[in-house]
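To begin, one chain is listed below as structure tokens, in the form predicted alone.
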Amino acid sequence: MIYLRMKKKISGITIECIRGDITGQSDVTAIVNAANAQLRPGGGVAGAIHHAAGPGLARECRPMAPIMPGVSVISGGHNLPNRFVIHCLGPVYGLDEPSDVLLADCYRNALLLADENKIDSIAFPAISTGAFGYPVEPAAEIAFRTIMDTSPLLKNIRLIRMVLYSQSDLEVHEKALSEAD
């Protein structure tokens, strides 16, 4: 389900914010899960889009894992409505240091990625903002100036959409990204 959207449109790639469910957004061609070192199914974000892919993307992921903080990998989608997930092991905030490079580092790394592979549309969740206890509005203004950044550089990719779980985070990124230049 979608509640709200803020779009802005840079270098012909339209960004977005919704609230919603990672797992749902069945018109993107990649999801990009913020996943744990060993690519396994756990909680939060990983823990849904492992129930809602199924047994064989563990299976898939097994031999790519582990990864280190910053890194994407890619997989298929197995039993999600997208061709693509991509994997990305965001920072433990104040033990994985810098954090801000590194979380940076992981939404740069999908989007090349995601490009590389030819995809169109990609959807973030808010990459360490969880369990791995990053402040949300520090972290939606790395995601965006990242995104702006890397914008110019992408040739395939013409929708990023960030996918919030709860409404006070789709306000603050929302506000991040109608200040992100």
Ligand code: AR6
Given for the second form:
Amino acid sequence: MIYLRMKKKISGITIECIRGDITGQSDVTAIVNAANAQLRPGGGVAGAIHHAAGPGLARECRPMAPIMPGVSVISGGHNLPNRFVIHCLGPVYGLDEPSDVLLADCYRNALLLADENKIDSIAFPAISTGAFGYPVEPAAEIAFRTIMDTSPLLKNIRLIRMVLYSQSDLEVHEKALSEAD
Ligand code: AR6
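Please give the corresponding structure for the form predicted together with this ligand, as opposed to the form predicted alone shown earlier.
What follows is the whole complex; the chain from before opens it.
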């Protein structure tokens, strides 16, 4: 089967979706962590990132915690193949309100922080759609709408990748990306 990677270009920035593991994105400068407020390892994406990065990541993050929903902070990549990790606290669906605004804040703040740090390429997981319970369809629409709206402000980022863990999440995101403008 020939697999075509879903891509779109806006303001000179390539936006794409792939199926994969966020810790396996060795060709991007920064990966985004779907963090907890304490910036501790935890499960899901955060567990995988801290496991791959090693204990130095949690040590570096400790003084920056706690963070509020929608906020992003930056650290080094430690043993990851990426130079930086941007840690975002997504909203817990139905608890941190307004969830849609807070989820959009995550994507916007992560992109602006990356751009300030002269990062050229960044990979995101589907923030809040795991343990935090955000339904994947609206989360995908918010992610791409915010990425599209923020892209014209970015001076350094040239690649934005969404990394989806399951085939069904990939399909939902491909549809949302094709419909976003
Ligand atoms: N690579 C890419 N995507 C992944 C990976 C991976 N290695 N592992 C899971 N996903 P979650 P949240 C998908 O729960 O909802 C943690 O315990 C997963 O299928 O990691 O923001 C933290 O400590 C889902 O679609 O993040 C926090 O307490 C998406 O990534 C809390 O969970 C996000 O799932 C954060 O919850």
